[in-house]
Structures are given as C-alpha cells and as structure tokens.
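Shown next as structure tokens: one chain only, the form predicted alone.
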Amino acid sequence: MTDKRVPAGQRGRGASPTEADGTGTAETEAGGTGAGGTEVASTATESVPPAPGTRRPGGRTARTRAAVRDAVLTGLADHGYPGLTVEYVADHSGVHKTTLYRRWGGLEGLVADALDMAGEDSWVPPDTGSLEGDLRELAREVVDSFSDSSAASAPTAFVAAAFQSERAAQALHAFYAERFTRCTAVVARAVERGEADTDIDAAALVRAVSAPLLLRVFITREPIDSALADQSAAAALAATRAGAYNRR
C-alpha cells in the first residue's frame, strides 16, 4: 500500500530541470538558474502548486517539480526531516532557493508536494482471485517497503515529518486516505465473490492488515518480514470471516 518511489528516495543528485529538459538551456519556465548559477527571470507566471489530490500539466514544469521532489526524497532520506533544507533542495534539483519559495512556499510545502506526487502513481492493489491471497501480498508489500532500512529511511522521514509539520501531516492522510480508497476494490470483489459480508467496513479490514506491521515500525522498531506479513493477513481474515469489520 506504500509507493515504491517514495521508499527509494531517488538516491543521489536530482537530475537538475536543465538536465531533464534535454535543451542545454537554463531553466526559466520557473524563475530557475542561467547557466553561472543566477537567478533568470521568470518567462511563466509562478503560482503555489495546486492543493494535494489534483494533477499538474506536463512538460517542463513537470521536470522541474519532479527534479524538486528527487531532491526532497533524497534529503529526507539521508537527513530526516530536521536535517533538511531548503538549500539543500536547491542544490539538489538545480532550481534556485527564491523560485523555490515563491511555488512551494518553504520545506513544508516542498515535503508535503512530495507526498502528493506519491500519490500520483499507477499502482493498483493486488488481484490474486481470493481474498485471502489479496491480503497477503498488500502485507508483504508493506513489509518489502520497511524491512530494508535504505528503502524505508524516506517514508520514515514522512512520518516523523509529519509530526513536526501540520501540512506534511495532512498530506500523509491525503496520502494514506488515498491509498486506501484504492484497495477497498479488494473487498469489493471479496464481496461478490461471497467471501466478505456486504456490510463490511472496507477501509477498516484494510487497516487492519498493516496495523501490525506498522506498530513494529514505528512504535516497538522490531523486524518485520514475510511470515509476519502472512500472520497479519491471516489474522485480518479470520476476523472478516467472524463478522468483526460488519456495520453493525
């Protein structure tokens, strides 16, 4: 249920908007660096990105943001969230600090931005043809994300960011809010299947196959792998199976 992107980070330096624009050109869609490392003039009217669930146009504005967002997984990830700076993302995207202010804001709207494109991916639960199996791999999909301390040091960061900052808070629940939504189709074909009841609490049976993995996380900071994973599902089901998720 976590986006693999954020888990990477994207280690080393973001490609700089320059870079990924393929041009030799400094970037000036949004008030970027010239070529000797000032600041260019603008050639686009800058705006605060849009708020966390909607869709930004493509392009260079998109390498840009996406150039922001590596730098930012990056940071995170080698920094955790009070280590991270906004030179930092500067000199990791190649896009000058002011411009960086004047469209996110400051770090929380660049941390928070991050989550949001995390959010923006193609992934789809899983659909192995039961129940039971479909449990199983969203469990082991958490454990893959966290069992690696490289792979978790950025969606770690996450989540101690947003503890310290009310909009990387709100943007992990848009994040997590999200990701959820997606897997109630899991229950939805359980349902037609006949292997839930129709009055199930989608999100709550979904919640509760990470839980367990989540408290050894971020609560006890235990091991987790593949067999507690399947301990979790199992538990999830049974507790499915005995009526315990119904809206009664």
Contents of the next structure:
Protein chains: 2
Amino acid sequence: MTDKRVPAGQRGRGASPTEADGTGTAETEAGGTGAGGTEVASTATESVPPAPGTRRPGGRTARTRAAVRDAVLTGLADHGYPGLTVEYVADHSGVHKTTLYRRWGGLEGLVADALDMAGEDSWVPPDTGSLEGDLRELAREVVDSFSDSSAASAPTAFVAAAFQSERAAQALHAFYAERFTRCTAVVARAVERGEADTDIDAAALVRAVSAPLLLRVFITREPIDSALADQSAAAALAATRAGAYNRR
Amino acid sequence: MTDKRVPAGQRGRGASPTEADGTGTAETEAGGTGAGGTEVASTATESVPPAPGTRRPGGRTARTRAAVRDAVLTGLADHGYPGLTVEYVADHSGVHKTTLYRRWGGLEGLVADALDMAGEDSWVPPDTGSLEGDLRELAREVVDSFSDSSAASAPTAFVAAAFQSERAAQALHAFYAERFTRCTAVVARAVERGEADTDIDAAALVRAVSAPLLLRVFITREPIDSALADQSAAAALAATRAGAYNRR
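For comparison with the form predicted alone, produce the structure of the form predicted in complex with another copy of the chain.
Let us now look at the entire complex, which starts with that chain.
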C-alpha cells in the first residue's frame, strides 16, 4: 500500500515519483493526534498553494484523508477512472459513503484530492553540484518511477482520469505546475554557477528533460530506460549551453 | 466533418495532424467505385504495415469504412471513449449495428480501425532545405494542429481511449511509431547534407521535437504556441549539433 499512497510518477523527480514518503507517513501519524488533515498538509507544504479546482475539507483527521486517498489510488490503479465508484472508496477506506459525499462532494473531488495529496510531499530535486548531474538525476528518477507496472499504475490512472474529469485535469495541471516549479531550483543553481544564462526559461528546460520520457510512457507507449534518460538529459544540457532556452 | 475525418494531432506533422486529407478524400470517393477500403488503403500507404492489434475487415466499401470512421471520431470527440457505443456509431454512420459487430468485432475494433485509418494518409514531413527549417516546421505543425478545440478533440479522444482499451493503445502506439518513422526522412536528409552525424538516433530526435508540445497538450494541460514550437525546434537542433542524439 505504501507504493500506492505515494503515487509514483506523480510526485516529483522531474514530474515523477519518489519511493519513500516521509510527509505522507508523518501526515498519517499526525492524524492519530487529532490534527486536521488540512493543517498537517499546510505545515508540510507551506510553499505549495492549494490546487485550483480542488478543496480540502477541514475537520477530518489526516488519517481518514490518507485512508481515503489510499482507496482512491488503489481503485484507480485496479479499475481506472471509469471503474472507480464512491462505493468502492467507501468499502476500501472504511469511511462511510455519506461522509465521502459530504466531505469530497463525489468521485471527482475524491480523485482531485488524491492528486492534491500526491503533491504534498517533501521531494526536492537533486543537487549533485552540476547542471549535467542534476538533469541526469532528474531524468533517471522519472525512469525509475516507471520501472515496474505497479509503480506506474497510479500515475497512469491520474493522467487517464484527467481526460474524463475537468476537475481531475485541473488537479493534474496544478500538480505538474508545482512539481516543475520545484525542479527549477536546479536551473537557479546552474545560473549561480554560471552554467546557464540568467535569462534562461527554466520552466521550459525542466519540462524538456522529462518530456521525451513522459511522451513515451503516457502517449506513444514505448519503453524507457536509463540510456534514454541520459540522452534526454544530455540533449537538454546541450540546448541550454547553446542558449536554446534563453528568452528572446 | 472534414476536420474529424482527419483527426488533427494524430496524423502527421511530427506526430500531429494535417488540415487537408487527400488520401482520405480519395478513399471515400474510391468507395463509390466499389474498391475495397483495404485495397485503397494499401495503395495509399504501401510502406505502412497494418497496425498490430487492429484488423481491416475486407469486402466492405471504402465509403462504408469512412462513414464508420467519421461516426467513431465524432462520437469520441463528443462523448469520449467511455461514452461511445456501437449504437452511436450505427446511428451516425447509417451502418447496421450487426454489421458493425460482424466486421469490427465491437467498440475496441471500431476505435482501433479509426486510428489505423488516421495513419493512412499521404502526409510527408517538411523539406525546407535545412534541418533547422524542417524541425521548426515539424514543431509548428504540431502547434497548428491543436490551434482550436475542435481540431484537438479527436486526437485527444484517441489518447484518452488508449488508457482504457489495450487494443486502442496498440493502435495508438502503431500510429505514432509509423508517424515518427516518416519524420526521420528529415534526419536522413540532414545527414546527407552533413548537418547531423551518421550515427544519430533519428527516432530520438524526431520525438524530442514534439515531446515538449505533446506533454503540455495531453499531460500537463498547458498552452502551446509557435514560440514554444520554435524553442523546442531550436533545442533539438542544438542538441543535434552537440551530438547529444548520437548513438554511443
């Protein structure tokens, strides 16, 4: 269940996952103290604004929210968005259906909140000391996050759900926007070291690193591996050095 | 209907659409002569192997196949894969439901065949005389193909359907594989002109040009424009010049 509570491919690593989830664990445990899920989440992600189109109902414990999120992820992974029902989430979370409707509004709200929680982690991009190393690590983390089908199932289900639910689409957009914003720290450090120009479009660069990988995973359905990650990182580095991402 | 018979974003242009569809039109008209859809398709795409996971029932006219394809695309665009039914296709194509089941097997076969037909066009990549110009044109064609929501709806529905149907996923994979293979002509010409090394990974380069654009359209749901296209092309060109796509 740990791997599903932390939806691989949706959490970080250059718009991809992490294996361990300190924040999620803390959140779940904090729930036992009676702290509200919203408050704990706020503490864990002070700099992360709430995703548009989602809401975080207050008053329930973080433990309840995590249990519901786990059930949503399991359901998405096993049945996809079309097969997911509020009944399923109720059965697998132990939270009554009427509570789910009251607090999350329904299925779209449940999925959006699960995605929102996926963004509430403490992931930070690699800091290897060089742009080359950082970009390579970012790309490799994306590949690692899709290394097996169980890790890939939840993020894939989120991307699929976004095609069917406007609210999920908004939550997915917000997730990636926030995730890529974290990645720009890599570019800021590169600028400080003189490895990139001050007018570089950092948002474009960090997206370029993972784009060829996510294209293959979610759209063309082609395999990815560490060699492809390295190639993508090398290409992004070369383009950076040539000034291709500089604003004109 | 023309725009839907030619699913923008799914046909070419660096894994994207074309506006006009000479092949599709010829195919429809050829149907009137009694030529089989399969035969016409073979003529139009001699070098294109049938998509795995799809089949092309023989014997029906190309006109029938085109009408069915139109209905599938309209249905996907209007209702998405979860809302599409064989009944809908029958109603909108004028082809009896039992015929649809007999010839296409069911909904998955209908969607896979529509995607298969989307790949049966005469699109060829740009040939501007330079790799720089060709990559820029490829990227801009992708942007143009998603310039309005009606053009984008059918390809988006195909990508969405692939998340829910293994057969659609196989057809989508085959579509993009064939489309990107056509794009490698751009790289072959660049190698001949000495603009790229002979050991360049052409498949990786052509995917890299459209990846940042398709990532934003289908996954992160961010806007794309011609400036982003030019940036993506410039980055791919710089990476090519630096040897980042060369096989090691």
